[in-house]
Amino acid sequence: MAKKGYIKINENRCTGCGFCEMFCKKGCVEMTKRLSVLGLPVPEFTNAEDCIACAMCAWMCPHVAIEVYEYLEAPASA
């Protein structure tokens, strides 16, 4: 079985500092041109498929906007 992500990102507390994007090892997480009621750029959670809930987006993140859920993925059945 092999451990995947998904990220939830709360765009309220999002200051659109760009730690997410810049410190996903996988390139999970990209900025977006869109912005926020507060007119701040927000995060955008891209490529589901590579996301490992390695959870360093949520680290690094100082205003604690990102959530994090690790779930398994079953192997296919042949």
Contents of the next structure:
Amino acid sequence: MAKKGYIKINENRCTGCGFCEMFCKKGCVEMTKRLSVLGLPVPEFTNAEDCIACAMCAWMCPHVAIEVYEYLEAPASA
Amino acid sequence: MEEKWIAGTPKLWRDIPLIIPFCPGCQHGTAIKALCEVIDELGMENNSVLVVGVGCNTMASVLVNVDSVMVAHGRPGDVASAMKRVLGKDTMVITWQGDGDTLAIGCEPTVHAAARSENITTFMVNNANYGTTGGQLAPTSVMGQVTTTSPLGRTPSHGYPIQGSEFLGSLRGVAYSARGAFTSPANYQKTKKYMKRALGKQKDCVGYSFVEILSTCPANWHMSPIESLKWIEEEMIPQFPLGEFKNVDKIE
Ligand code: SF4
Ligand code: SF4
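Could you present the same protein in the form predicted together with its partner chain, rather than the form predicted alone shown above?
Below is the whole assembly, all chains and molecules, this chain first.
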């Protein structure tokens, strides 16, 4: 299946709360043990195949650290 | 491949060169994000004024890119009433407060602004304690809640919690009163709908509107962010039920 979308995580804002991992129903986001420059554990977007760009991770992120993008179909005549 | 931005930083979010000053898992950020989105979706970004009180909620004046004023603790109801009367119906006057600011030190300004049916909107972020000062018992702490001033849990000798939405909803001057939470994506959207309806009442000059938002405070509750969300669902929502408590088109 074609990829539907992807997310970008801004590690300068993230505080490692884990809500994105908890609310992504597709299991695309996982918390890691890696620490950001703020010394807080950061999540990683590990499953780009299944992301459907539903934006639930971004809605639930309290630190506005996630941007969600949806891929648009390439114009047929391009 | 071409792509389209779907969600993330709201247009009205002011990108400050600081770390966003909320504890991990604190939903003040979610609430402020929802406020930015609601103002933007209603097209009110050029005619809104934010009046903020004292507490963790005060950061809204920095993070929301509209004109704002921070007033003395608990007084947003008074200042916003005066501002609305001076600025007229075309300016949306919104107060952004915490539970202590609205219902403890600021109980009188809030209740009387509501009783006078001032045409303003109050958003109250309720985290069931005084977060800024270290987690003391607040009028909105739930029964049994352990805080720094009720180490054995809230008992009847501490009094009972004030249910702001039901209480204000029972006043004649109130046009709209609701309570939301951010415990799930569905609740996030529902709470945003309540916030929009409340601002709609102000736009239509019906009267005072009020929305309470339940929010986590993991640092003072001494829980992980995920446990805090569960605690809201299991302990807070049974004592602070979600929903609309008043929604009228005319005050009579
Ligand atoms: S929800 Fe936001 S702040 Fe929390 S871990 Fe995910 S990206 Fe970081
Ligand atoms: S947009 Fe939806 S599917 Fe994609 S990572 Fe976020 S929650 Fe998961």
